[in-house]
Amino acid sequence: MSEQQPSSPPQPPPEAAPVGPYQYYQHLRDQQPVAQLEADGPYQVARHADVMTVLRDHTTFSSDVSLRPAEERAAPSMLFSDPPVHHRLRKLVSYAFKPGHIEAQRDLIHARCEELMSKMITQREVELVEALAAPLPVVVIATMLGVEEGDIRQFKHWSDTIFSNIGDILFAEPSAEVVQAGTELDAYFLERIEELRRQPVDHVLGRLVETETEDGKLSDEELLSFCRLLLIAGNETTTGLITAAVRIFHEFPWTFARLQQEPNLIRPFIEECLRFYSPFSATVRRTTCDTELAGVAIPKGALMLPLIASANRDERVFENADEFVIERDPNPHVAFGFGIHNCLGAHLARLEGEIAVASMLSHLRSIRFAQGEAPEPGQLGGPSSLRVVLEAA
């Protein structure tokens, strides 16, 4: 569950040739490693230094990046704001996500990722965000905030219709199909809000309701804030993990052998795949007044993409940047963030994705993708659909 916002990935110019995103990565390192896209248009930030420096100063470079007035905007979001609100919100949200409480979660995803598995080897090809990347954690994240088992399938449509398009809830005008997700998703959680006040469960959402802070209880709509945060993010990264890690095996089959052999290693597996394919190619954030980074002069106001993809395999804090290392060490990659917006969930993301792959190492011999699946890398979440062949065991 990442706090970092998603972002579109950049493309290259039109006059550029035809590479691929990590090509244009590096050429951006090593030519242009703060660019403007076009005249006005957004700077790209291509190096790890660089990357660190604006995720580490939240005073120059701020996550207010919204330029709607505040009269149209809903309650303040912990992935949208700047201390002191980011701080009171990420304290009340952060009690939910301690290591134990996240630790508890172990025997629920380990027996939907079985029940799941049991599923899939059933079939000769299957469709892996169907069948696992996306249920697997939006049944976690719902559980947690008391969502009906029934629901879940409604629940998840509203996760994808809004995060797809969080780029012009953010800076332009959304859809219809969103406002209405959006509405959608707000009745619901305003049911559940008012029954838990009546009778209260011990979840996370029936906590932050009887949350108590200096200000008095949450109000309604800082409750749903945080039901639309922990919707988003909660689904996102961990289907982006593990449609990785699925490449990985399809790209380098020899880790899906090594790992059958050496489990201990899964853990470091994780880590190199967010650090190789990242859920995330991109954040955002806005100066907040002028500034320069790289030599490079930026005004006041202007919007920073911060390329989490690039940075991850930047030759000079990675050696062999391009090769998959399962042992790398150390690691420093920005997969989830850096600085006080740094991913509230990455303990759960890891532990679903290292549950999922242990899944996938003792029920199968082999795991690809489908003829003619050639998904895109750097989409943001993962691809939206990923068909693969499977050799049970």
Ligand code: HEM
Given for the second form:
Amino acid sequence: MSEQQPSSPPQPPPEAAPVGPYQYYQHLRDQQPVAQLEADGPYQVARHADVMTVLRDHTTFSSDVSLRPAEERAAPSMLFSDPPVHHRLRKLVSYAFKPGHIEAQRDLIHARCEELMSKMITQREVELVEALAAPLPVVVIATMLGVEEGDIRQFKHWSDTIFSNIGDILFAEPSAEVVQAGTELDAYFLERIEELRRQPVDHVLGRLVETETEDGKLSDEELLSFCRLLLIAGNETTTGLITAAVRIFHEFPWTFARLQQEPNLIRPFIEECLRFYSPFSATVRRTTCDTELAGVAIPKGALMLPLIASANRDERVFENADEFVIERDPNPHVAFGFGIHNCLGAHLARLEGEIAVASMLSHLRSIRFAQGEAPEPGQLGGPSSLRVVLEAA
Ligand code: HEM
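To complete the pair, please output the form predicted together with the ligand; the form predicted alone was given just before.
Below, the chain from earlier opens the complete complex, with every other chain and molecule after it.
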């Protein structure tokens, strides 16, 4: 802790106005809370209550959004399936994401974070995504899936390629680059799966290989589907949480000073970061029948975009929604979704966020964007690069 701390906790400046996409979200919430902005386009859902309605009602708003014919689809993943398939898939891995199991990884995550941080603080100006925000979650998921240390860089490359083209994968023709990344990833994991069948190891993939279901053991395709999902769902989002925390430190430097004085506020700080700059800014559903939302008639088969980042700034639910309130309580944000698809990795993401922030607080006196850095907030998963200037403690 610094010696020249003020006796009263640092406080936020009084007024705040929405910037970037948040201004647009406010317009939608006030003027067009459920709207199809282009003919044949998706219906954007901007208010908290309506986003909750869509996420809660998985019978009307299906997660099986792809229109590809069944024969062209890979094995279903829980994120893009409905019950009963969804429940079956989620049950198979949910043990690994329970709070106790995740808490048991605290020391490992802490050690990985310290390794990255000790390299990072040798420089004054660093690219944060490359130095910390991307490698930390990749290493954690890679370890859960039994990826060897030497293969992690390659694993991250596949993850980046697939995630940055997620829209095309679902709705259009995936590019040659994505197809290649997917093929290489599959080949890599098929080898690991074969090894695990010969010699079992106790990690998430090892356990899945051993799992007996009523239909017997999981097929190669089902196992690959889990690997792809964890890779896609868990990496960029957590990277986005870490860059969101640093964006807050840059925009509201009082938060850094306040957390150094009161580290017990790190948890609510992370929750407020998730609300304020939601890394998973929107998700997608498809209607299974003609329906109605907030008075707007929506036909069967329509694509819906629940705007999570907008719901989390809804002034109907959050007092002073455009202010960053470090100890906001209650904080009913939907950054991890809601309903049956609520984020399976939420405990893990929170733990990684807390450890990364605690590490910055203990090693640094300040962290801010480098001159000229002005990445737009609100991008899915956060910026792909962010240069920051560090002042070591
Ligand atoms: C800050 C980081 C994260 C955020 C903001 C986030 C956000 C979300 C959201 C909003 C959903 C629901 C999507 C929907 O309803 O369509 C979701 C689902 C999911 N997330 Fe996360 N996530 C994060 C980190 C992680 C991590 C670290 C993992 C695992 C390693 C993970 C695994 C999953 C899985 C498997 C699902 C699908 C659950 C289901 O369909 O039942 N997430 N996440």
